[in-house]
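Taking the form predicted on its own, here's one chain by itself in structure tokens.
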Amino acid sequence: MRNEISEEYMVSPYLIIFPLYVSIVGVGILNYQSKLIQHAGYNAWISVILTGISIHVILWMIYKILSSNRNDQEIISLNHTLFGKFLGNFVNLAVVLYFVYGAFVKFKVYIEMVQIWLFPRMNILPLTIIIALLIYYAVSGGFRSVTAIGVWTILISLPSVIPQVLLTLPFLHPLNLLPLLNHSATDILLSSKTMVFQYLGLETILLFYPFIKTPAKSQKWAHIIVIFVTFLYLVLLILAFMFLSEGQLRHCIWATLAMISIFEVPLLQSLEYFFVSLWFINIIAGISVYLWVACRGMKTAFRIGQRPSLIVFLIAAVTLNYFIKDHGRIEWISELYGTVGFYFIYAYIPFMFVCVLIRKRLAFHFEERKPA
């Protein structure tokens, strides 16, 4: 409940843009282009816009759900209220495991990228342990600490990444975008479904909502960051379309890195090494948000301390990372997470929205029937 949280642990409404950004934008921004064209080809830019619009609708639903109670309950408490203790705890456990799963996917995909682009023959276990220790330090500091890391992520990574991509401008071929609108509506919608994976992380607000001062004022900032992320995805997609042919893009796993890999600078040799290294802070911040909300869910639903939960989650992540090495299996894990995330966003959240509306109507109806 909101009144149980001291104001010293809360953040100002506008600061919501930082945890939301690092939750949404992860390693997927480096390789989503090749997946997105599987159905709609170079018309996939339409899918980015359609998905962005649908995410705004989902975000509006989230705020309606969370503001339905005077105490500004997060989703864990709301599940108890709507479904009772037993069924509510079952749903809450599923929600917690979903966020842990998402954190592991971010963790594993970044480790694979480091192995491919930086250290193909290095024993990766020490690096995973270092990452786990950094995440433990960040999450143990509380939500304000996690938000602060998100601030540094945007200040350091984003201004450095955009100029690198813009270096490709002299090598672009705008005619690659033609012909326009040569795919069916079904193909574009299937591409939109694929694009949803890149917005997963928006749902973290379901748990950190009570940690925002006057949370209703944060809604406009949440919509602003979704607009910005949609614009970022759209620009990178169109740049990739004009830089690579459709045939090349279908066989290029890391399209964003491929665009900047042609440039060489002193000491760094190629800019993609700098890019991958710089993305480290973004991954730390994103995983920290996911694990913080998962640990918060464990504390709220099952009265289990956040630090013990965090230790268990990190040990599980490091252990699974050691045993899962095959690219095909990693791809399957990511696709399964995308499918689960799709239904979480477009089924669970609308379902909760309808439940809250029904509950409010019934409460209003019974209030009216009370004798004067």
Given for the second form:
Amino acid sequence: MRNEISEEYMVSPYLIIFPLYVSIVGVGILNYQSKLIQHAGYNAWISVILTGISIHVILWMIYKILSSNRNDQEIISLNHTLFGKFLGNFVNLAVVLYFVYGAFVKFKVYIEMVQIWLFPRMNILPLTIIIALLIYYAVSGGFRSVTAIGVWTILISLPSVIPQVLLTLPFLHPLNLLPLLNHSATDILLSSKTMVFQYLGLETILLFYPFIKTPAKSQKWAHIIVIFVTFLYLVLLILAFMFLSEGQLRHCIWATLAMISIFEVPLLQSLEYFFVSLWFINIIAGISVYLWVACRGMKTAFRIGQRPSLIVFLIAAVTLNYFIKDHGRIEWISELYGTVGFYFIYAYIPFMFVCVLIRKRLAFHFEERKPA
Amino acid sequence: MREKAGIMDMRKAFLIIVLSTLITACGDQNIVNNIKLIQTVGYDAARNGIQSAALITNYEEVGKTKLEFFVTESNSMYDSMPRLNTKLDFPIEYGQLRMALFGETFARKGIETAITSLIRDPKISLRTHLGVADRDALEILNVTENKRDPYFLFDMIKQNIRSGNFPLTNLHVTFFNFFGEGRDVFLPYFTVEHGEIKIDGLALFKGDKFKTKISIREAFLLKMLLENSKNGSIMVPVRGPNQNRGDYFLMNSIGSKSTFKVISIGPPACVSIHLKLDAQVRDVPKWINLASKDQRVWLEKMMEAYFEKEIQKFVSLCKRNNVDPVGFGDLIRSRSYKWDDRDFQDHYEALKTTVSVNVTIVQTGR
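Just the form predicted on its own so far, so send over the form predicted in complex with the partner chain.
Expanding to the full complex; the earlier chain stays at the top.
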């Protein structure tokens, strides 16, 4: 069932922080604040902490699922073993399409941001084709090259975000955070649900797990990156809350960019333009991880080569991108992705976790051991 | 085999590099000579709609700038840019807009459409300054035209915030106050004196409507309440124990810090204000000897009493006009679990404040 993966394609355990970071953090980090306050208002920072904790539980489940059997080290083969050939392949197709969908959402949302902030009148087709070629180049290099882009992303994008955001300090009103608890628990939980969208991308580990040398050692790093991302979201959220009044944040879609744009340096008066351009590499890296994972899924499930499926996915993305222009539809597409992702994380993964537990229990009960 | 793959990779990398240079062709190019950069705009109420005035610099040669001045009338705010376009030889760009000035009648009618349309455009910097003129904005802009500097008003406000009596204000702060609950907008207020533009204090708004103006002295009090009032200055009256005519001396603020405490959230609410002020005093009347400690303490006490009285007066001026530039409403909101803006407004007049000021004279003149 399983293809042996030669060690030259594998990465060291600590390197998984890079593909995980780029697949979790996307355009959402620039505008999640205004979506988050719809229910819990300025108490929404509690929601971020709650979601962060639940994501740790899910991550723990993912590692339990993946390490349950030495033979099936990824979700695609596991679906086969658990659900049989027909049903298993059906689930696998859904999983692959889910990742392709995720890649498309990242792609589309970034293109829309470029259109809003940089070039409202630009012809978008040539740009998307060039992005597609870049992604093709990155993904066809294999998992190692996908990871390497992640390294560059962190090196380039993080140092450019943190100092810029700190420049808002003279404009902060800590009073905005008070009163600390004036929303009901339901509201806070509803906001937590919105926040889940910002953590989607974590599940890519279900497929690239066998590409980690000594996978068990990587769990620590996966938890570290989730803690880091939660911290980043929390800091940006609290800064945005202190920087913008509540009514203002409801009118302000790109809160993170608004914080950056308050600062001016000589020659570069609008730093947000610089920032939107830098974000390009983050998006390329994120889409690359998603598409690599989808192609890998196609290969293990249906024995279709990675290159042909990658080409098909990219052509589909460029074509769809060309035909979908209306902002309302883009919103709808990403909201649907959020809902699907929510159930993927909070229904599918716990379900697999239970299945794996039952299977283990049964195997133990009948004292039947498969040949290793 | 491996070498061949290496050559393939190099070729691919080369292809990508060549292709990425093509991206530059995707953007739209703007050369500074082929666009009209709007740098300052003014809005006035006209008979049917609004009248907008735009200051545009013509960059012809290095070091030589010529200001161009265009006035358009249109039915609504949103129409003013396209209308202006019909008078120009090159397309408008307003990414360099740094100042928007509202005429008095326009400001009294409401500036909501103006500021929301400014804020919606991502091209417009949040550091843009807004201001209110005591007459038509057009007249004030006409005066700046002679200055040959499109950013004259902008620099004037910036300078007064940094080294004068103005509290920090710009498009972001205005937007913050406008949409924030329990706060009201304040903007610089301009007038003309001897053919020169002069900052004449602050315009206080209720909602989006210009309500009243305060003097530059009161602007300093507001600055002390809102932030560190560094570099602000004010004339303080002083009167000796056996004098019948008072003198004045100049006080410079070295730094200040205000703390607000909510005593009861009411209604009517009660707030206590504590202000710590480090001041530099120069040019005191010669009967005061600053070298003597007793005299200095006496002067500090006198200044404390003066500021307590002035701040109380300023707060009651705000209450009388039903404007809240200090953000008392926001303060009460942050302490109450259920907060209703309208409910607070109804009891705003009855808001009680206690003020205590602590002045330290840290430096005196040579």
